[in-house]
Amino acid sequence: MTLLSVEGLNVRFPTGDGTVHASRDVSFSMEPGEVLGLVGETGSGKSVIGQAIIRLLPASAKISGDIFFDGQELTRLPDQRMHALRGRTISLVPQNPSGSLDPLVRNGMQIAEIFIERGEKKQAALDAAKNLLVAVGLIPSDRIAREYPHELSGGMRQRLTTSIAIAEHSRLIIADEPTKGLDYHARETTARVLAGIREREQASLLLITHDLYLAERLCDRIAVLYAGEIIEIGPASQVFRNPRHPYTQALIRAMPKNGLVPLEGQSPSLMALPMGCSFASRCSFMSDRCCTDHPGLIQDDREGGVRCHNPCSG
């Protein structure tokens, strides 16, 4: 059974100078134990999906689509439901730990909240957080346990909020940047630990990142963003290897094993965009029809899709 769908996802954000088009049709689905991976340059809209999914989108966000979650359809799902979800069923995994750990709390107590409000005592409460930290790789965990979110490196902070996050073992885990500004070997145990959670928890994980190695190690399918809409989506292996979406081949040739080859240009203003393919004006591949017409995402026979008028075979 399909644990998470999302269909025809539009989010926009009305400002004084115009309308954001921040996520355009975007349609997906999860099944139990996946992980998927939302990728694309910074502002392609990969986090405000997730912030779609667990509702925590500021009220100027005027929504649009269906979002589907265990059977039940998650927009206009009554408020009080819906946090009785976040945080039990649906974990979120923030992008700024610094930001979501309460700084005047000792990391210990700001996981055990969780459990003295399931109605433990304070000990027992306190052991079991001390047992989370293990979880994560943050030994010796009575020390840590004592300590405040400050005294703790940025990696160090990205883990306790992950441990916050599998403290209610939930189904859905919406994994938000994990390794964003982690040097190479706080990266390296970031994706040891969400593989240890995938294991342990058999949870799905929905993994929203620009870094494309962490991507590549965990994801069983890769959906890549441009400009609001997936551009591309199917097996984590096939997108890799044989990327069909020019712009796909561009991310994947900007890795640094793969040379560190820039893509050239920028993204379009999402409160402007083109007529035809968002992509037009950076492509190589550009014909006259990319101009005119917007392309849609056309499903293949690689359990996958792409949005392109003239894909590469792969």
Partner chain sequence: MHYYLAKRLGFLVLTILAASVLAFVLLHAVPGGSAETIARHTLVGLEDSVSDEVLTQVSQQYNLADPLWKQYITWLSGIVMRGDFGASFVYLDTPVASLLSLAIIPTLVLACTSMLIVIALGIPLGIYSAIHENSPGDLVIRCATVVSIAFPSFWVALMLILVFSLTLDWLPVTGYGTPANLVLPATALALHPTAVVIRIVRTSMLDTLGQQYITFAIAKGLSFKNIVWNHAVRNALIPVVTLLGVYFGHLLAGTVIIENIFAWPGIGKLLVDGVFSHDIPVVTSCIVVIVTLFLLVNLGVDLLYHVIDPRIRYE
Second form
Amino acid sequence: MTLLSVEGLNVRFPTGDGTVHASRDVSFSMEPGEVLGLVGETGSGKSVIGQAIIRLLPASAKISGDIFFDGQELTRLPDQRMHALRGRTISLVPQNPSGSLDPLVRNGMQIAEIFIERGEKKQAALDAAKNLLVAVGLIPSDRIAREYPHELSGGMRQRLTTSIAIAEHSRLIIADEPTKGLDYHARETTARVLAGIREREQASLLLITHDLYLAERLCDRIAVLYAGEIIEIGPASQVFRNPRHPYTQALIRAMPKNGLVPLEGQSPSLMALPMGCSFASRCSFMSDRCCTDHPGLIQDDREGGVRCHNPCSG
Amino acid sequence: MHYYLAKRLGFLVLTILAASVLAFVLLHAVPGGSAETIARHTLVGLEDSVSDEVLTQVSQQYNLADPLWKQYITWLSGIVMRGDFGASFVYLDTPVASLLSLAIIPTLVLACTSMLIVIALGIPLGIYSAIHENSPGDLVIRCATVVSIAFPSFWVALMLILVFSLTLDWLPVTGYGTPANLVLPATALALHPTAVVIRIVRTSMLDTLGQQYITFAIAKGLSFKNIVWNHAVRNALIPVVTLLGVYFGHLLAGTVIIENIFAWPGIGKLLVDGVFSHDIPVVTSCIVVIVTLFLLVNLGVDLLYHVIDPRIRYE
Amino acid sequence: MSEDATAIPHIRGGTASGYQDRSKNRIIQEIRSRPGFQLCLVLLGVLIVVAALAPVIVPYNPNETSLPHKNEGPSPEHIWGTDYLGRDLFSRTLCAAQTSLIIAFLTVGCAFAAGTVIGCIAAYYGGIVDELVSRCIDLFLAFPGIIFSLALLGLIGAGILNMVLALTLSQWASFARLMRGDVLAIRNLEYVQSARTAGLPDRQIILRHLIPNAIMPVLVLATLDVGHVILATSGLSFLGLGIPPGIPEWGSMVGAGKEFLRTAPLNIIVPGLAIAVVVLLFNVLGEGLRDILDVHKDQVNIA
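If the structure you just shared is the form predicted alone, then what does the corresponding form predicted together with its partner chain look like?
Now the complete complex, all chains and molecules, led by this one.
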């Protein structure tokens, strides 16, 4: 049974200078226990999708399309019922863990307050919090629970927010750029923690990242975003081994292990999108049609899809 | 911690000393401190001529023949050694120290009562205003703060007297000693700082509510009440605490005018009376006392700040 | 259209004038979108004209007493009534606007000039100069300066210029502190460094580069300070300090009228409202400017 199904999601931000089309016609679905990676450059609209699912977009955002979660449509759910899902059923590993932890609250209480909110006694809640700290490798948990967030390193804060996201065994965990701004060592640890979650919890993980190594390592399926659209989606092994969209190919060629070949040009402004394919101006396979016709997402026979007029056969 | 405290106390003493030099030099350099003026003001009357004998006596009593720096040293060592603030030019039998000790309690009572009003009104209203941003209540509060900052406090004091004392006859106009005497001056004095504190709390609250840890608290599934009180308010009040010290200083300055309207026997009244009677020792001492009070309160607030914000470490 | 503007900033904005053009346009746009601010500007314009022409346009000599007509209520002859000496309150209130504005503008002007120059020198030269000036600024900001103004004014006696002097002493330090911070922030930027390397004399660097680029927040502070100084002036003159007899001033009008609070409250209400309206206008102007020029709030806070 499908856990999450996003259908034709559009998110727009009206600004003084025009409308920003942050995500356009995004559709995908996730099965229970599946790990789906949303990959793309900064500004490709991947974080916006995660925020739309857990409904934490700013009030100015204009949302259309449907998000079905476990049979309920989330975008039109009453606020109270949506809020009841947050933390318990859908949880978030936020971008920028340093800014996401209340500087005045001790690390243990950052977790424990969730249990207290649900009616636990303070001491029991703190004990449960310490167990979670151990689970993400923050030891000695007694000392760390007593400290404040500013006393932790960036990677430790990342693990702390991760432990908060798994505190209530949510069915969907949205991890928003979990390795952004971390050094190599902390990235490795984060990847191990996330892999551990994958093993232990039965949750689905929506991994939003620009880090292709992390995606390759953790994901069952991959969706590649460009200028707010999904331009290729499919099983991770297939997307990494046989990328069909020229942009995906370029991304993979740009990975250090593949020779670090950079992609020329810039992605188009989300305020002034071209009529045809968004990638046309940077594409080496561009044809006349690419400049005039906006390509649709073509399903292929291998449970994936590609948004290209001239996809590589792979 | 001890090192930090020592450093702060050292700075406090230096600032008080510098302020006392400034006050002493500035005020004694002004014509008005000559033996002749003092004698005219207090002993013989403005119209009469002063005999040489009187001049010598006055000059000796106040060390006026000494150079300015020597006068300052004498005065300062008197304060430090014996708590003696010198002799008044006007109250011939009462030393300045006694005048000050009589006046300081009323001023503290008035300023602290006002401070309580500022905190009790300013913080809740500021929080309310921020949580209900752009609601009718918020708009009313914002307009009220903008308008009340524009009214001079002495005018507000007189209007309060007009309404509550002269027209309704609920409260006494002047006097000191009962709580009823305190109501009008404390209210008039609190008006400006309250308005300012409301605005600061509101801005700080809105800023805090936009922080990522608030968004994450929502994502954690915490209740609105929990988020506002345990996360937003605590963080928002930290910058406010430091400013409360500064506003206590404004309150002290405000007492100068308010005490004169309500005939409140505090430092402010002593200072203004001293200014009008050219009683330079009293004026200088009042300034030093007000500055000291203000600096002590700010030091206290600063230490408090270090207690409530775990990110700050004593250096 | 908008694409053009964002696409070629490095061509159009390459010269300094290009940037200035754009920011000027933005400021004009911002002002256009704020009707309240426009109204405030118009009212302030009217106020300044009225204050400047007050002695000519008022119906009565503001100092002309008429004891038989003392403490009268509003009438066709005296639209706001008369004071305790029978002087026309309307005329006095209008003429007092001139007094208040002259004192406020002179004070803020002096504090602004002194603070800007001192702050700029401290930040530009750094080292021992900066250390000395900073300690001095700290000292003046360490306690409510109005107390000093009051004591000083009482001893040097009444006079418009004395008032300005006493108030400037209590105001200059906040300008100096703000200017010092601004200059420190831009002192090491590339263009200042290159001006130095090019061998421009210090005076020119300070006047041509540092002051113009650091001045915006200080200007906002100055606008907000006008209201502040008007209130301080009225407070001092309410106590009977600083304003020589014969010059109408709102604070001293209230101070003198307070004996007649019960019988003739207009003596107090009228000048008090005048103070509030003018201070309100300057505060709205200052806060509007702060938003329009996008000066960070923490930088400018004197209220």
